[in-house]
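This document starts with one chain, in the form predicted on its own, laid out as structure tokens.
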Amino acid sequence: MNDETQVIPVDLDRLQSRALLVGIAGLAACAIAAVSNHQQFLRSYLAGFLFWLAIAVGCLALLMLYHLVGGSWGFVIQRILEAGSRTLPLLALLLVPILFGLRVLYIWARPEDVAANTILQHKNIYLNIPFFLARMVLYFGLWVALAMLYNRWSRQHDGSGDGSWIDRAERLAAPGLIIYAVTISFAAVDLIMSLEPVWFSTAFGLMVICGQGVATFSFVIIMLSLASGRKPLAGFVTEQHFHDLGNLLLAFVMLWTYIAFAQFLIIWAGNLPDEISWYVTRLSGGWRIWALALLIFHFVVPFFLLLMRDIKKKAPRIVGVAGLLLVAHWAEMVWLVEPSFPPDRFHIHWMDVAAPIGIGGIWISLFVSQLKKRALLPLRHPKLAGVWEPAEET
């Protein structure tokens, strides 16, 4: 790789360090806080763990993707992904404060809500605290189980050069990522849509998944190039790797705004006022200017910069992009969840920045631990002969 297309590496034990540092400071103020302001702490925190959460449980998703369709373009992050899927435990964990905090956050937990709305008591079949809690072991459960087959296999792959792991691996992608779709589809209603549970849509769980695949692809860019000095990834990674990230990252950010797009169309023409009232809140006043935002630097700027050769292929301009995509996809989050609750004017809260910088420190410090954990590249695989071998590694 030349100069023109790496970024100044990182040190890795440095980065994990500072961030779980961070997330310990960030976690800390947001817990002192919520002793005076315990719903404010637990929508910022709900927001920024469903931030996080995407791109773990995102990570999982493009290995399946990767193990099924092939390509030197997953071949490159197939370890960041990895040790991405490997954090799917510690999301499990810090799903905790969420749980404990369901009668603040959503109405459908509260006995004497769901006493006073007819289309609550017709909802509480599904929606009651019993159900969602096994929902949510299953689902993290489901997760954490296909990110130990794929770690397991690769690893055992590794150490034995034999191809029937991989096979193994591509054999279970096709069925994988159903059980992703369909589960993180379920996780969107429960976590997201069941705020506002007297308003649906049937589009949501896709728009969900797109928009994981945007935060994922732009995290592993990010990460990608702050790796590409450490061996083997140190003359191995070249622009064309960072251009097909690129033409990737594009294609997941045209399908979300195509999704998020056709669900706000169907529902604003239908004029139901059970289900257009879910966008009255979240284009009034502030919360106008923050949907405009969303528009102009999740979709309109990012594809415009993905349309160019020269910015896909050098890696300190599509890093870029891709750092812009995340602070969307985290205002994504933030418009989400904050306008479900009162009072209904724009309002942001110094904890919708520092619960996700908190989770997220923690998050990383974790992911880096697991990356430095193994060779950034498969092991035994031909395209490596000559660039790395397995003994080298420590």
The other form holds:
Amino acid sequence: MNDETQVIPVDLDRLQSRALLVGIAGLAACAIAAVSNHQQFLRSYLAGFLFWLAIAVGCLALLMLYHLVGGSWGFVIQRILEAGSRTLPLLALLLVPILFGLRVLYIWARPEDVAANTILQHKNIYLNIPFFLARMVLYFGLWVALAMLYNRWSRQHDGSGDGSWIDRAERLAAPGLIIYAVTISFAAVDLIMSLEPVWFSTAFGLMVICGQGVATFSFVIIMLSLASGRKPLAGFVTEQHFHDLGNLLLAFVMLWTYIAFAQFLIIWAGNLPDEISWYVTRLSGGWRIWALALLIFHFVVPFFLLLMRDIKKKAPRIVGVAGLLLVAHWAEMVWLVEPSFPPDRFHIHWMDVAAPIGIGGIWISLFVSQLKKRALLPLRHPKLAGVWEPAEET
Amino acid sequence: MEKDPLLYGVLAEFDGEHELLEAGRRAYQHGYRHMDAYSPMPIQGMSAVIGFPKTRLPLVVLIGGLAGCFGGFLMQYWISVIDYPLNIGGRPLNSWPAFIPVTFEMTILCAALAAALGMLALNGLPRPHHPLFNAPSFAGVTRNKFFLCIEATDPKFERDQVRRFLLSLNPREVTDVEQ
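Starting from the form predicted on its own shown above, please give the structure in the form predicted in complex with its partner chain.
So here's everything in the complex, that chain up top.
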């Protein structure tokens, strides 16, 4: 069933230590630069934070989606999703520099700017620092709590083989997904949209959710391929699994494009000063080329590649598409954050690259250490009955 | 030996799905390619065993989709820019973002129609009669019978050899099917 082409041999231990080194080096470089250019550091850091937050929260969301609808696509990636969800406390920690820099990043957090703007005064009831902090505590509290519940039930099930733990996970899945959709929409409004607090779009949260779906499926495909040489995944993962994941990735790519374009079309058709200004900045000068590249590499190229069965079924090929989409997702985060700041013309800083790599190194190191803690498949699951003896669990 | 123009193929009936799956595998290993399996329900792995030729349907759907895409866009372009130019809110005549929804829907519509009609055309449907209905026992295929038919169009087809080969697979019966 499992031919060699599905396996990309990678030493996970080495990946873990190397990622940590890269992460520390990247963040250290950014920290030094932050002394002289605090605002640029925070902008780049925010984009990098959003990139990895999308994958960590996305892992939690896909885990709940799998428990809600089932399917073998989720069965093989369950442990990857669980390990990803266990990194959420790290992201809560990584949020701290942003919280200390609220006045630098967000115009609504600066009293002198609010005093000069009546719209911001009206919005002050929602956009103020204490309430912002309370909301962040609420979002991360809910996400971490959901992640802890799912991981605990999964461990209990591994220990006892009692199916009632799976039942619990399935019962919480629908309410959990509703909680996810609402909290991540609000978090997108708070963290990204409020960079330009006069602008608003009701499709924004949904667009961010779809982008998270793209990023998370891309990440999971890459990780599944990296881990598929290890027992017990080796010999169990087939090209059909990559085919299914590729189809789901294609669906999210199309959904993201649909929502992102719908938002643009409505604002473009309305052409109101408060709304269109967001796009005017993002579609002029160098940002226009950036946006065009987003359209091509976040939609056109992956769309046509993912239509082809031969690409979805062969791990090295679909991993290539997934890697491209991760880069495109980073470009989207930069495109959402950077144009919010003066100067209005195109500007990109080396920290826009270094900060995501720095955060990512530390995040991946933690992720791999979490992934190694448990068997790569839920060995007591009824699906595996008779395939593995419990003794192999260790 | 010259081929019989009146012969559609040789049909063998088997006891059940496992026997049919095994027979299909053996026939494929033996070198036969133009064959088909018939059963009352879908059999897991059957299409992989007897060979699943690549169809041209994806190409048909792609052409349909592209035709819908460009046709839909050009239709709107022609209406708004060439045939009946109207100043709407001071926007340029070729306001492409407004054309995208219709272009998108036309792409889907034409691709779906191409898929449905192309599938029928490539399958040679609709077709009121099929030569296999000439075999008296074949009517049972919708209830409880399992068949493998090696067709006369197969490059390796030679009636007596095929009969002997199919008989070696331990079938219930083997019959010639006329056109």
